[in-house]
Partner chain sequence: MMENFTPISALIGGGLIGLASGLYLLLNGRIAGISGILGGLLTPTKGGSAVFERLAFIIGLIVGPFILMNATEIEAQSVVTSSLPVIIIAGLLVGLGTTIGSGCTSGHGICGLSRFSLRSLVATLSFMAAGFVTVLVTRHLMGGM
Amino acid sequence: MRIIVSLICGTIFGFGLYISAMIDPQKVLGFLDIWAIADGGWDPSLAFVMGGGLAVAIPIFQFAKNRTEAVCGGEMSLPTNRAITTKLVVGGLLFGTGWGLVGYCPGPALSALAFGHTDTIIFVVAMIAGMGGARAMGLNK
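Will you show this chain by itself, using the form predicted alone?
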């Protein structure tokens, strides 16, 4: 059952990324370019996508936070660490830098692989290499 639910959720996520054009780095960069607000060139659509995600996630997390078992079976463990650490801040800055320079974050980049664009393939390979390098350096602990 968990596999079926994962397939359904992944399919919905992929459709959403495609329909909202969030797999297009130019669309994302249009949102991140807040300096374009002054000349009317800013694209606020990503905010609506984020808002839609929050509208779904908030009630589900409220439902899930008091459970010990997932609806489809298996252990339920939500994150409890709320500490803002140097590692979190540096990681966020690095993530944001990559996102701002290229317009991809991991989920949309993986989804965009379906189109076989060379720049997307290079980005995903570099992303995996960066993740592997950070892990090899012990930065994932």
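Please supply the coordinates for the form predicted together with the partner chain, as a counterpart to the form predicted alone shown previously.
Shown below: the chain alone.
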């Protein structure tokens, strides 16, 4: 049952990335280009994706976080780490730099594999290599 739920949630997530156009790096870069506000070329769409996402997720998360067990069984695996560390910020800055270079973050990059473009496949392979390398060095702890 949990596996079917994962498949359905992943599919709905993929629908969302596709419909919102976040699957397209150019759409993301159009948002990150806030310096284009001056000439009217800025695309604020990503802010509406975040807004729509939070509007739906906040009530469900606030309801779910008081539960002791997941509906399909098993623990509620919520993060307990609240520490704001240098690692958190440095990781965010490195990720944001890569994100701004191409326009892919992990979800849209994986979803875009559906198009079968070579560039997307290369990005995903490099991303997995980066994750694997960082984990091999114990940087995920």
